[in-house]
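What follows is a single chain, given as structure tokens, in the form predicted on its own.
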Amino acid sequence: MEKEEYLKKVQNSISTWIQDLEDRYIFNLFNSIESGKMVRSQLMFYIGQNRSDEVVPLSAIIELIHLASLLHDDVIDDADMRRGKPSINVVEGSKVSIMLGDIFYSKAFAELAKYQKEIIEQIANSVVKLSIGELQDVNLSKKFNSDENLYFEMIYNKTASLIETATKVSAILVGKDGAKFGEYGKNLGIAFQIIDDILDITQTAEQLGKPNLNDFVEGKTTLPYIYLYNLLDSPDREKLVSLHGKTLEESDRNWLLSKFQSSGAIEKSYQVAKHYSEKAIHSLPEENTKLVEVVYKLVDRTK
């Protein structure tokens, strides 16, 4: 089976599960959500390619969980766009977005119940971590955070844990080394999130589909800002902290971008992402050129 056929089958599986709910409103809402890159499913395909038909429904469970988390995340962040389209919370309201996310979570777990105990436990625990990560993100957004350890703990829980689990359970399902493939997914997930955080600063609004520096406006202190804080002198540190979580004037945007350019904070953050991407590659228990290619594509991407 080719990757495109596999991803289509994953999408069709999710669509069938939503149709089974026999609710036209929910099905229409589901169809209005733009499909993403399906990175987790791509990884699962490359790990279980020889038995891909078996991995399809497990991929669909992971994708549905991820989609549910995004619906909740958009409410938490007051996001108005998701994958280039108006988000559900903007179109239908936050209550609908939260409940739709709950429905997707519940349906994913109903399908997950058909699997062996180890796989159920791994996925259930990753959803707990994901939810803890969301809460950590909310709490860290209350004030400027200069502690990179707190940042790494949060992005592991919120982003990397589900990627780690996706790679681990697909390996377990097809009889491969779950621990090592899981380590690959964990390191890839951390690198992926750091790159996302860098792109929020370096890319234009047109490239991102939303204003750049938006993470900082929302109160997030991502790795580049932590490094920038540590590289600035005391007066500039005070100014950086004073801008946190506020709507930025054009002069403030220009100041931030100039400080990023002169400080080397972006380059330092990128080197950390590269470090985790290399750890991901070295974690692989077997030669898999496609999984290596995914690492390079995710780290070298521009959106």
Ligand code: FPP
The other form holds:
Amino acid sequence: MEKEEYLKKVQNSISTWIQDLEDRYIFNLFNSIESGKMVRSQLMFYIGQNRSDEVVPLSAIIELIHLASLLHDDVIDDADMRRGKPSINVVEGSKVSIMLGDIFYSKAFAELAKYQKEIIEQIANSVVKLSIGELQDVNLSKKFNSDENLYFEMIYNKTASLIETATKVSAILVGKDGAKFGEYGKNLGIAFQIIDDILDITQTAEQLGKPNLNDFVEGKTTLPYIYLYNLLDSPDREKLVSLHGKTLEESDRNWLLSKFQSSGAIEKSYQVAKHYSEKAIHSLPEENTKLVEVVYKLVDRTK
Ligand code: FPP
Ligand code: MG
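Switching from the form predicted on its own: structure of the form predicted together with this ligand?
The next block holds the full complex; its first chain is the one shown before.
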């Protein structure tokens, strides 16, 4: 099976589950949401290899949980765009976005109940981590955070834990080494989030499908900001902290971008993302050129 066919099957599987709910409004809302890159499913496909048909429904569960988390996240972040389109909280309101997330999340768990205990526990625990990570993100956003350890702990929980779980459970399902593939997913997930945080600074709004420098406006002190803080001298540091969580004037945006450029904070963040991506590759217990390629593509991506 080709990857595109696999991803289509995952989408169809989710679509069938939502159709089973027999609610036209929910089905229409589901169909109005762009499907995204489906990174987690791509990884599961490459791990499942010739048994990928068996992995399809497990992939669909992971994607549905991920989608549910984004519906909640857009309310929490007060976002207006998701995957290049106005987000559900804008189109239908926050209450609908939260409830739709709950429906998707619960349906995913209803489907998950059919699996073996180890897989159920793994996925359920990663949703706990995901939620703790989001809470840490919310609390870290209240003031400028210059502690990189807190940042790494938060991105592991918020982003890497579900990717770790996706790679682990697909490996378990097809009889491969769950722990090692889980390590691969975890390190890839950390690299993925760091790259995401870099792109928020280096890309244009058009490329991102949402405004750039938005993380800092939302109060998120991502890794490049932590490094920038450490590289700046005292007056510039104070200026950086004073801009945290505020709507940025054109002059502030230019100041930030020029400081990022001159300080090397972006480059330093890239090096860290590369370190995690190499760790991911070294975690692989088998020769799998596709899974290595995913890592390189991730580091080089521009959106
Ligand atoms: C996006 O982060 C958010 C996540 C990866 C996870 C959010 C998790 C929750 C809201 C908890 C989910 C709970 C249940 C019950 C499913 P981001 O804001 O950094 O990324 P973005 O730029 O794509 O919005
Ligand atoms: Mg968000």
